[in-house]
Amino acid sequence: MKKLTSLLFLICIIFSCGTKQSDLAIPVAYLQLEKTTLEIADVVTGLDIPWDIDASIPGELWFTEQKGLVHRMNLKTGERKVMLALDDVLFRKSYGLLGMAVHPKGNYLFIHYTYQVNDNDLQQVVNSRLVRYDIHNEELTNRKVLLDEIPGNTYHNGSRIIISPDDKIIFSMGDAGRTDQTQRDDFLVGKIMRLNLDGSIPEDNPVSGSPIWSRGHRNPQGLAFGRNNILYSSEHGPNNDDEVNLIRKNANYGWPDVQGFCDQPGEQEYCDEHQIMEPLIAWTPTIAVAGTGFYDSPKIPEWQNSLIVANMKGRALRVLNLTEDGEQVDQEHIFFQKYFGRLREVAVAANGDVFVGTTNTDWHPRFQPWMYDGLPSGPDRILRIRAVNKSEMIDSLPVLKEDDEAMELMSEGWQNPVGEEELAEGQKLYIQNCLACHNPEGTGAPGLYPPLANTNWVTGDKIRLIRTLLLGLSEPIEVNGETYNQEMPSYAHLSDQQIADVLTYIRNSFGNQADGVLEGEVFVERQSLNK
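As in the form predicted on its own, what structure would this chain adopt when taken alone?
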């Protein structure tokens, strides 16, 4: 019977069985728990960095792609529609369209995204905003900006959005690289915030007239409500102490003065003085905790009253069983380690289905290829996890089990060492493309072409340098106190590797000494320009 079922299933896939093949939830593996068998199936494939997933509306799945797309999918028919394509999103590396939430009544969509403040593509100024749309039939209407001009950066913009049981917007924001502002109530970075659905400030917020609910966060990227309306958040640490926190009104979580628990010299005194909330659990080395969902369905009894946390660097799904009161982690379980790659988001539906989004096409695998052995290739996907009877299983598919222990994580070491081979390739490209204007010694030509030697323009911001080659220059620039106004053509015709090679050579020649440029870094910048 199982073989016949498998054959019929294969025939159904080939001939579509009344719907498109891409719209089917296709089983790819199983997970065997102590008592329950779980099916893992592809629900959506062919995605480019899905960031957020929302399963609040029965029978529907809403999800985003970081480049600025919001999708709505009918889970019964497989029909999918792009509900929103942002035209002002600034998408690059770790920013773009970030948090999203759909109101459980299906009447509002909330999104948070970054945008460019200035007109300079070489040195972009980043802000972000929180926006609400009305959901009317098959359209989004009545766009309303709820929070605007939130200071942003090229990193740590957060974020997650969730609707609370008392019908408030809960919105997390990273420190945006402004660590000195996470403890200040006049800045919204490094905070978890609470607003009314119309963007006004609830009267019972801890700071009068402010959306701030808690402070001292580094980069919270997961939000979930558990039993008794307890709010949980997952948060990225630096090189240590990724955290899961229980979020209290007006509480302080210590960043940047406290990392994880109050267990280091100097931290305890600060914790006592400022009444710092310690995490429920922390991981060192960091596993890059991301989206978090609360599971309480009897469909998977082993996971009842648990937080399900996606891990990107850790490449796993962690299930944290909670104590009855929800205020402690009782047990930690690790699943899918390395199997599906980097996992960014978790959404739990009312019927007990769990949706998980992969993030294998983002910038990390290109910037840190040494960390991701065996990373699945191809586009990203959304997986559905649900309980099934063993009689429904397809014999040919793998059956996974809980991982016995956490895998060993390699160093994140951001420095890219430069070898003789890279310099030789870069030198050839420099001679062919750059030498005529910038001279063999990189000194340039006074009043005409800027020097490449001994200047922060070369050894400083790599993004600016990469974009200069991709875009060219037609405006005046100042280098070492001198203004230059000669046009430089675009070198976008060079491959990502060639641009990386020539820039690596320039950054390590003519008296310069800086880390090299990776092919992946060029890829990310080119991709953002071609959006």
Contents of the next structure:
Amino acid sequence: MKKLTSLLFLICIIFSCGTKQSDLAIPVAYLQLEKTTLEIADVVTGLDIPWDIDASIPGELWFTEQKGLVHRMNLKTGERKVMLALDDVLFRKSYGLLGMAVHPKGNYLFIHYTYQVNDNDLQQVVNSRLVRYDIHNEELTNRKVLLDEIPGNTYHNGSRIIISPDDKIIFSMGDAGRTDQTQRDDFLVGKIMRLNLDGSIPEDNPVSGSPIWSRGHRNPQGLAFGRNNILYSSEHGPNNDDEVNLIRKNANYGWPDVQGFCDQPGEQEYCDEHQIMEPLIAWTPTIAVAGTGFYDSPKIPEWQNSLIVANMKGRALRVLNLTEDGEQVDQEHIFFQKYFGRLREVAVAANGDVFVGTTNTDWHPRFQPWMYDGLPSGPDRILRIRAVNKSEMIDSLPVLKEDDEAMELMSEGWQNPVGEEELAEGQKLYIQNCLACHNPEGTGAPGLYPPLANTNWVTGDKIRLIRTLLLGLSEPIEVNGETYNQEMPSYAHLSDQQIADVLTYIRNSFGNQADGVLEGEVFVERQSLNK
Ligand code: HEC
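Could you output the structure for the form predicted in complex with heme C, given that the previous block was the form predicted on its own?
Starting with the chain above, the whole complex follows.
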């Protein structure tokens, strides 16, 4: 017994459980609202892009990592288990394992993820599916595909899943780049959908025999039910007009013809004609609104009847106080701006605890680093926010306040300029690694080694180009009308920066002119290919 007590004591020192032995979360800061003081604590650290978080089973936290893992955690003991490691997920940039929901009764898990359709790693074709598992004791069993072959793309694959108060699956899907299909009821892209728990179509859905509940969405990645069972969604806009919408049965949200409110030339007419629902609120420049939760617990009176929206680019948590009827946003509050970096997901537990997932290790900061000064470096974490008594506060921790105004955001419209340094480095690497076959002038050798001058392989699709170096090439290929069929070795042993430099060099030599390749672009392909 003595041993056990000292062990507990040791654990408590490590996890600083203090007076509350059952709480393994580690406080990192406080947030002072008008009256209430909130404690922000680390619940899970060391994560790689936690994408979805579900707190609907009391005492448990379920969360995913985008690369294909589903975790279940006992909040009392801190015990954590990987419930699922997908072996057919296609993880790259914004896609992979996306939405997840656990049924509040604890009997089902629902997930939505992307997979590769063809077997060509140089040009992958992406689809996605919605899948249900039974949660049986400690295992997931009876995998059942509810929706399959949802067309995908290298962007805008959605998604979010929640269970409605009337026990239906609500599932949001992005436009998958198919803007001509978001208004059409014969395609599932750009929709919010509603299904029975077994995947069948509810009889009272607006389009007979279809899961479609609402249409005209771009990329909704937040769903929450408020008072009176009102459904809200958050949705990524293009360079303008991120939105929070109130979702009604059979309504049309206007994408791609209407962006944000019906306030641009031509939009008003289209809105009248097509009965477009305008958002409750829109943001330009965009802040990348993602996971959304509804808060209504008296534990944080300032946040009652509010939507809590995670912002990735905006690097903040926005709390939107709703009007009594829930039909409008009354006030907008900004918290944590820049402090924890990019925030992707929010989950509100029945006891009033709020869980927030960071996403600083994803692709975006690697592609557009100029937007992210002072970004906390990874790994990612899940934070818990809850009200505390002043007497419980640890003096040494910072006390944050509401942000007065939104920070200025850098434009995304930026091409990677080709620097002298990268070119010089790239030239060196070219001489060492490529010149023997492709020639000093990039002309190749007839019938053996293809040219690098003026070829679509070099100046075209960067993904294919980067992957050519990571994977090598041994299939017959056609370059400028000639067929080549020799072995091109893999250069996966070069660093991301070296591959970026040599590719930047060949894209800007031998008469070629194209934008440079970023280290982050190589990182993403290597991560996705597991090379
Ligand atoms: C041992 C010879 C060899 C070396 C060294 C080599 N390549 Fe290649 N490369 C080839 C061959 C052969 C192909 C065509 C492969 C096929 O037919 O499947 C090719 C194809 C390519 C292509 C696509 C087709 C084109 O010509 O646009 C690119 C781009 C390319 N190489 C870039 C490079 C770069 C960059 C390096 C150095 C880091 C390099 N290669 C080093 C032999 C080589």
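Numbering follows the first chain given and starts at 1. Since the structure is predicted, the reported quantities are computational estimates derived from the model, not experimental observations. Heads up, when I say rigid core I mean the largest set of C-alphas that superpose within 1.5 Å between the two forms.
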| property | result |
| --- | --- |
| Core-aligned C-alpha movement of T455 between the two forms reaching 2 Å | yes |
